[in-house]
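The form predicted on its own is given below as one chain in structure tokens.
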Amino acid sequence: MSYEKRTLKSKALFERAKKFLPGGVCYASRYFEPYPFIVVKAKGSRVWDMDGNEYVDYWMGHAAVILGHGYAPVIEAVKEQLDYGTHFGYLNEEAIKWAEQVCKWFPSAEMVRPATSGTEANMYAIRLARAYMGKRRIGKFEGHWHGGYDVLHKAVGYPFDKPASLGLTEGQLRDTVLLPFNNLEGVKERIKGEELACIILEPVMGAAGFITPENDFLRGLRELCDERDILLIFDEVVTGFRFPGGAQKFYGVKPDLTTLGKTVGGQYFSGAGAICGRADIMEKIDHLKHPNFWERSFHGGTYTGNALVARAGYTVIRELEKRKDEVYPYLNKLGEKARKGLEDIFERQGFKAYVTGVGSLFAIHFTEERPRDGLTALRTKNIDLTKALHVFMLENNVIYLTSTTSHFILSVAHTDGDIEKFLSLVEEFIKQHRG
């Protein structure tokens, strides 16, 4: 039965949603054609819509959900916390335990402050870097995504010279210097004569399809920042818990600051974000060391460090720590099986497509050349073929986002059988579109 015939309740409710939610959704990336189904339940690696259809989920809550939907230890901890209270507006023990656990996880984290989203974490991190360094301009990479904060909302999608959003002013963006990913010489050329407070990047480029750093690019960038007296910020909103110790430990490069979101708040809850890093930088926030407000970098937020999210986040990080010898080898094995399987299909079928990713993250690219940066990933992408793959998978009860970028994200709840079914569907799709 076709998607539209088996999702009649979702279709009706989506029509209702369009009357009250712009575009009918809470976030544009959650829309897909012909209309999004309405989720009512999630468990493990599956989600169910209101018509009772079951889907294998390769989006996993925007990559937040590593341990699977409905992971029992987190749910139990949250239920218990509900009896004590959720949002006090005061310091609580759960926030302190969470902070200790975050600092234990990341090699570069000496101190941490919570935020309520990855976007907010990046906003405060940029402000903190400027305050600490006494410089205004910042470096940001083409095609990298750091949320909706104005000064970072530049060159997100191709073409990079178009505004990433209406409502951004020239004044907000003029201090953001654009840099090329995986091109250290290009970075050096673009920052000549610049006095930058910081350079921020995703160590694994997420929005354009999990593109990994090449040829010691991160190490070279670290050395360049040291030479030029520039703070290096890793946006680990996606990668922070996809590797033990984050991408910074995986690649052996310590940033000065790290921004976090998603998993750090317990996989399922809002109010999830963090800024962590060197103590001397983080102390620029400290009101005890800097009692005059005009001598410190502001950080705050009504829901920052609320007991519910802190407890959930602490529980997830503790679970990942306890189970890391089981979780990460398993995730890496599944991811490698998917990547190698896809490459084998494209080679056997003589089909021009590329696979990127690392660990539990992978992506398919219908491009003219192997993606290595924002330009090569986005400039020649075959959008029609990319959308066709999404539709084909949807018809076969497999879901991921977005429909224009083929990201796939794994959890410990996924199985070898899930990957084998996924690969067989991709091969079927390629045979249909080979000519």
Ligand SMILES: Cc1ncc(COP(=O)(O)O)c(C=O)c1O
Contents of the next structure:
Amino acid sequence: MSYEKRTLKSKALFERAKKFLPGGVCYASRYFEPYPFIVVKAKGSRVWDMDGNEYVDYWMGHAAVILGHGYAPVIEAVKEQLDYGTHFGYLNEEAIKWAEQVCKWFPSAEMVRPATSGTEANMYAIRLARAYMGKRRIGKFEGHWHGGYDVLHKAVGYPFDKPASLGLTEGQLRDTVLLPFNNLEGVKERIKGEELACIILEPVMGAAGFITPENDFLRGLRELCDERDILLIFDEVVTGFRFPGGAQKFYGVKPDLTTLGKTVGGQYFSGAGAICGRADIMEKIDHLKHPNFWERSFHGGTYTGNALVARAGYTVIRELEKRKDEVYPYLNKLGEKARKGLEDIFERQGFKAYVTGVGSLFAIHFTEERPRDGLTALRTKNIDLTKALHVFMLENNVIYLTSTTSHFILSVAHTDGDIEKFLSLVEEFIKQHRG
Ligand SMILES: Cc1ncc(COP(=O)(O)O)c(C=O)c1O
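Having seen the form predicted on its own, please provide the structure of the form predicted together with the ligand.
Let us now look at the entire complex, which starts with that chain.
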């Protein structure tokens, strides 16, 4: 039965949603055509809609969910925490345990503060970098996504010279210098004569489709930052728990600060975020060391370090730590199978498409050129084909977001069988669209 025929309840409720939620959704990226189904349950690698249809999920809660939906140790910990209380508004043991666990996970994390989203973590990290360095300007890469914080909300979608959102002022964007990913010489050129407080980047480009750093690019950037006295910030909101110790450990490059979101708050909860890094920088937040507010960088917030999210986050990181020798090889194996399988399909079918990704992340690019940065990932993208793949997958009970970026996220709940099914669907789609 077609998607529209089997999702009648979702269709009706979406019509109602449109009256109260702009665009009918809570986040534009969650919309897809013809209309989004309404999710009522998620377990393992599956989600179910209100009409009772089951989908294999390759979105996994915006990549937050690594251990699968409804992972029992987290659910149990959270249930227990509900009895004690979730939001005290005071320092609590859960937040301290969480902080220790985060610092244990990341090679560069000597101290950490919680934030309530990835966007907020980036906002405070940029402020902290400026405060510590006493410099105003910052570097940000084209096509990289760091959330909706004004100064980083620039050159996300293509074309990069269009405003990434209305409502941003020239003043907010003026001090953000745009940089090309995977092009160290290009970065050097653009920062010539600049005094930058920091350079921020996703070590693996996410929103443009999991594009990995090439040829020691991260190491080169680290050296450049050291030479030029610039702080290096890794936005590991996606990658932080996709590798043991984060992308920084995987690629062997230590940032000065790291920002986190998603998984760091226990996979399932809002209020998830963190800024961590070198103690001497983090201490710029410390009110004990800097009693005058005008001599420190502000950080805080009502729900920061609430016991529920801290406990969930602690539980997930501890589980990942305990199970890392099993979880990560498994995820890598599944990811490799998907990437290799896709490449084989495109070669077998003589179809021009590129495959990117690493570990548990993979993506398909219908582009004319090999995607290695924001420009090459976006400027020649065949949007119609990209959307057609999304519709095709939806018709076959496979779901991922966004409909205009074919990127896929794995969890330990996915199986070889899921990947095999996925690959056979891709092959069928390619056969239909060849020539
Ligand atoms: C790399 C990266 N940074 C920051 C963010 C923003 O995080 P949040 O949506 O929690 O504000 C995201 C969200 O998708 C992200 O992928």
